[in-house]
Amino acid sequence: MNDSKKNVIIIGGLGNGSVIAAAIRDANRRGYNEWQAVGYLNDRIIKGDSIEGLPVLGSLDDIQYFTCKGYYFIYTIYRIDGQNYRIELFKRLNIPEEQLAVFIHPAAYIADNVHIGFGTVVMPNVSISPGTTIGKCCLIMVNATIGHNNKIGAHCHFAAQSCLGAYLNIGDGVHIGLNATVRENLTLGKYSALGMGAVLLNDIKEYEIWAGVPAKFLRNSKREFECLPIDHTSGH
């Protein structure tokens, strides 16, 4: 292993996984050398093949081997429907918290009293204002803006250019879509989602999906994934 950088394996593939790997390489080119992306764990692509230049090192069944070898991990397998099941998959991997990589791209702004949990990724041009707390394994994608004094749970996904106001209470597993906007002083229940381009003016209950301008209830997220074998191959 490279002694000058901590080697991180991305759990996932094309999509969230590949763009995060690219951001880590960009950070290295800028002289930020804490992390080095070395490959993927993916159940669909054969070991030895590659995803945009990085090798597939094995499947999720190999997680224990790489954990014992001292590698770090970033988990990227999320989706709107069945989010709770994807989080359950993560829990089954039993990765020690101290081996969950916190990657913050050097082009991001993070206020000095923001708390970021284990395994969270902060991509380029993100802005996170003071007093905000972010749980573990969140993905905050490029150009997202998060206001001050928010309480954000674990395993949340904030898509590119999403914009969140202040004093929000956001549960675990929440998804905010591309270019969506959330007004201040709202509560978003766990596993809820806001569609791309939406403008949210009201609270969202657990498992609800809202969309539109202004955003309105669309449907509840599907839960039949709880009864099916886990497909842990997607990068989203």
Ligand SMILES: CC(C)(COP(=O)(O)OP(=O)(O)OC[C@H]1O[C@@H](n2cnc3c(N)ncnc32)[C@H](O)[C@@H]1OP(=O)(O)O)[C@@H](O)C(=O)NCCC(=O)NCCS
Second form
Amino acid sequence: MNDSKKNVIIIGGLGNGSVIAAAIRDANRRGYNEWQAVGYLNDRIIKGDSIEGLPVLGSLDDIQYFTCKGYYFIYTIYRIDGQNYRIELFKRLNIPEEQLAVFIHPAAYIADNVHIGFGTVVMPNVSISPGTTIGKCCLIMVNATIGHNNKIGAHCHFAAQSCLGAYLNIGDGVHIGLNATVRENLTLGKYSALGMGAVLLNDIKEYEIWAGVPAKFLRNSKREFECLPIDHTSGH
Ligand SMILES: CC(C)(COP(=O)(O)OP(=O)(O)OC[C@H]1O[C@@H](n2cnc3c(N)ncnc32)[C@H](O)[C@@H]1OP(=O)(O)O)[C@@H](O)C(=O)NCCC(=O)NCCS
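What about the form predicted in complex with the ligand, after the form predicted on its own?
Every component of the complex follows; first up is the chain already shown.
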């Protein structure tokens, strides 16, 4: 335990979890010492094993113990199909909002009137323009660009290099794929997704997955009953 830093546990593992842990270490090397990543909670890897140098401290059943001990958490369990179920899983963990770490890498640009919710991660070289509101537990991955005056829900995932215009309404649990681009003034319903490299020119309804240039409807994402049992460990 390091007394000057707040200790954060990553819920998840290899994938989003390990790249976020690496970014926290990189911030520490640059002299930004608010957070220290101390390990993972993971249901598939046994306690004491390590993931890229950090120990697995227990499983999701141990959340309450670590909450009482004053640890902070970053929830990295996301997947395009079954996002709604993963959000339900998160709610069942009952983590107090004030123990959800907001990690903003020092190499990110965030305009001064941007609001960022509890538990959201902003990775290196991200840019977020003025007047944008981002809900809790979003993961904004490297090089993502988010324009101005957007309303973004909770548990959204913006993959590396994704690019969003302005005045967007984005629901909870939305995934924007690697290098995908979203035109301004659109609405993306909850649990919808946009494929890698897409150029989106239209609104997307709840649960819809669109892909291509220009993006077209591909299929619906799976509902919770289609994706049980849940894989607690996947970072994607
Ligand atoms: C859009 C996506 C969710 C579809 O996944 P899927 O349902 O498993 O799709 P499949 O691979 O079965 O492909 C189905 C069809 O869609 C096409 N397709 C899939 N992804 C596409 C994309 N990004 N752009 C254009 N077409 C795509 C496939 O070529 C295939 O076409 P066909 O039926 O004519 O052969 C997925 O391909 C994707 O882009 N995921 C985002 C990945 C990402 O951002 N990762 C970040 C990791 S942190």
